[in-house]
Amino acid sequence: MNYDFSNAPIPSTTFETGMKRLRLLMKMAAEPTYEDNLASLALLKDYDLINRAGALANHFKDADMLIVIGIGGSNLGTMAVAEACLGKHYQLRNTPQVLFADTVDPNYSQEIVSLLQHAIDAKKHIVINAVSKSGTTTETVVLLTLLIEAIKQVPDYRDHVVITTDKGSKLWHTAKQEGFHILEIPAKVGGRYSVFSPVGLFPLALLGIDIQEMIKGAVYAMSYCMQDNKKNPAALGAIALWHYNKKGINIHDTFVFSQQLECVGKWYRQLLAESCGKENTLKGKKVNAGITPTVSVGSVDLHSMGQLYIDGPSDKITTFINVEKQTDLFIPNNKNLALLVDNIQGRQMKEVMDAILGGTLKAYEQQKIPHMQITLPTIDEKTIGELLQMKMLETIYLGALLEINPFDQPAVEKYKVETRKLLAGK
């Protein structure tokens, strides 16, 4: 995996002020443990937790659909990954076939429990995988009453249930009641900081991801993004973010040159949105922190918001992401076409992809955008891991500078006790 910060350039005081204050918190993530807030670290080499999921995957092994209930962190590093290494339309031929049960949107919700009806009429294998941290996320539990009322018409339906959630929570204790499958996510492991805990490991196996491959990219992740010096893209990630910011520059778009990279933005979105959207610093100074995060897709989305990010206000800083081995996928030579486009007959698809991306990537320079570039050398599972690995040290370090708590996400629980009263009919 490649990076070039070059187009985004940091001050050199600037850079030696950031990576002081990230030195002690490399130190600890270096040796992380289940007891702190770097808890997602330490699931690298938790094997049993690893192994565990992978065998709870392997029971299941001639799976015709799953349904996995969940919402936010729950669900967004499973899509991530799968469509990431399985492709855009994986869902039209890979087995089993899988849906997303993430809102109570009431005409989505249906459409889910006809499919489920539909797949338990021919009796398909089915499997049914709920994931909810602290166990009374409102989504979750209405989405999984729905589906378990459908699919009690299956003969010992509990083997076809598996819930993914903290050890002790409500959710827990149902499950231990029910008689269904548990897997369980550690205490401190936050939902946005799961993919790698049985939250994103067991879907992820079911669906034929090499886990252990993925594992191995994050872990190789590590070994560089704890460096200090200026070749860790982690942190000149997060001294970019942080240092931009301070000028006024509050926007961070993903620019993805993938379709199959998409998933992958909408999870680091709220990955950044989520750890550094905060009122307060640690100390308690009200600050109203944050950096707006967005995600756009290469070439679609310069015909909708290209105009605005190249001729508009300079409050945007931009990663763009792009692969560099792609399917050699050529363009047949086609004489009246010919005549519509110079330049393109006969030759592959990918070399007028880089034309687009090398085209954008000029614009930015001479509007001089802020914008870095991280070149994957393919996508499989261990690069993806990679990458992902190395975006939660990013925002876990940004926080860091940010002085706030990238852990914690206080403003979300006031939506769900507001929602909870509005039941109550409060």
Second form
Amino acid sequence: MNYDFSNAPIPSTTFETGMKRLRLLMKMAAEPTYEDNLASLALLKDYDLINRAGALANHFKDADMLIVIGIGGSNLGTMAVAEACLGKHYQLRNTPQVLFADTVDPNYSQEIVSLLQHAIDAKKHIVINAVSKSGTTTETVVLLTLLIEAIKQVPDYRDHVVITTDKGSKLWHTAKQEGFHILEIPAKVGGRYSVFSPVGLFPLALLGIDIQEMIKGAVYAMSYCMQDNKKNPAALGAIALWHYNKKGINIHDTFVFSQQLECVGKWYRQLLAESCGKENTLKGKKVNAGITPTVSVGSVDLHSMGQLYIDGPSDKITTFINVEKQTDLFIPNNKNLALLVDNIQGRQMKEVMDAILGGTLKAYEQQKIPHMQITLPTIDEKTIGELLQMKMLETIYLGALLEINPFDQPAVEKYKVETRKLLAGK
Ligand code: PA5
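Okay, that's the form predicted on its own, but what's the structure of the form predicted together with 5-phosphoarabinonic acid (PA5)?
Time for the whole complex; same chain goes first.
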């Protein structure tokens, strides 16, 4: 993975101050345990947990359809890795077919029920995986109730349901009573940091993702994201975001130059938004901290957002993410079409994409828009695992620099509580 921070310069004093603040945290991150907030980092060494998720996925190796029920941190990581590693349209090709049931939009939910019914009628092998750390998220429980009702027609339907939740949650107890399969989320691992727990590992393994390679990539990121120097991209990225945020730049655009990475961008959007959007500092000072994450996809969004990004207000910092090695695909020679755009005939598609990225980077440089660049050598399980782990560490470091708690989400809880009250007629 190549990281380039040269276009988001930070004064050396800011770098030193930032590193000083991160030193203790980096030390703790190097020896993570399940006992504290850095629990997600301990997942990478929990071979039992990894193997259990893999073994259960193997139990369902003949599955034709997987329905993942869950929302936010409970499905975004799975979506991100699946789309990155299997391709943008994998749902059309891949077996098992996968459906994500995340919201209670009635039309959308009805579509899922119909597809499930169709699969049941066709005697397909179906797996329903409901993921909820708390076990009480309204959307997830509603969808689980709906889909269980449908799958009850299948003999031994209990063997087709996997519940991923915290040990001891209400959902855990229900799953035990019902005799569903259960996978445990370690207590201190929060939703948006849970992609390397059974939350992501089970459905991803079922979809044919090599979860061991993904973990290897994450472990590799850990090896260089704790260094006390400028070679630590997680620390450098966090310090850059912190520095520009102090200067009033509070939008962070993740501009992926690969269709397959759009969901990775959305996964990161949640990670940054929920982790750093906080009312108070750890000491209780009201700050209303936060950097608004946006996701753009190159080159498509150049034709919708490019004008604003390049000529609009100087309120953004951008991270470009591109991929070095992609499929060889030649643009055929065509005499008539050759007249329309010069210098494209017989070229590799990748050359054109690189030229568009290069042109965009030049425009950003000319306008002095601060930007960073991450180049993946290729897209596979290992590089995606590495990227996600680096981003999680960067966000944890940013939380420390902003002096807020990057692991809770009190405002999300507020809406959940209010929803329950409304449903109770209060
Ligand atoms: O990252 C988070 O903590 C949240 O986005 C949760 O994942 C989301 O609210 C779903 O919660 P739960 O997994 O408890 O159903």
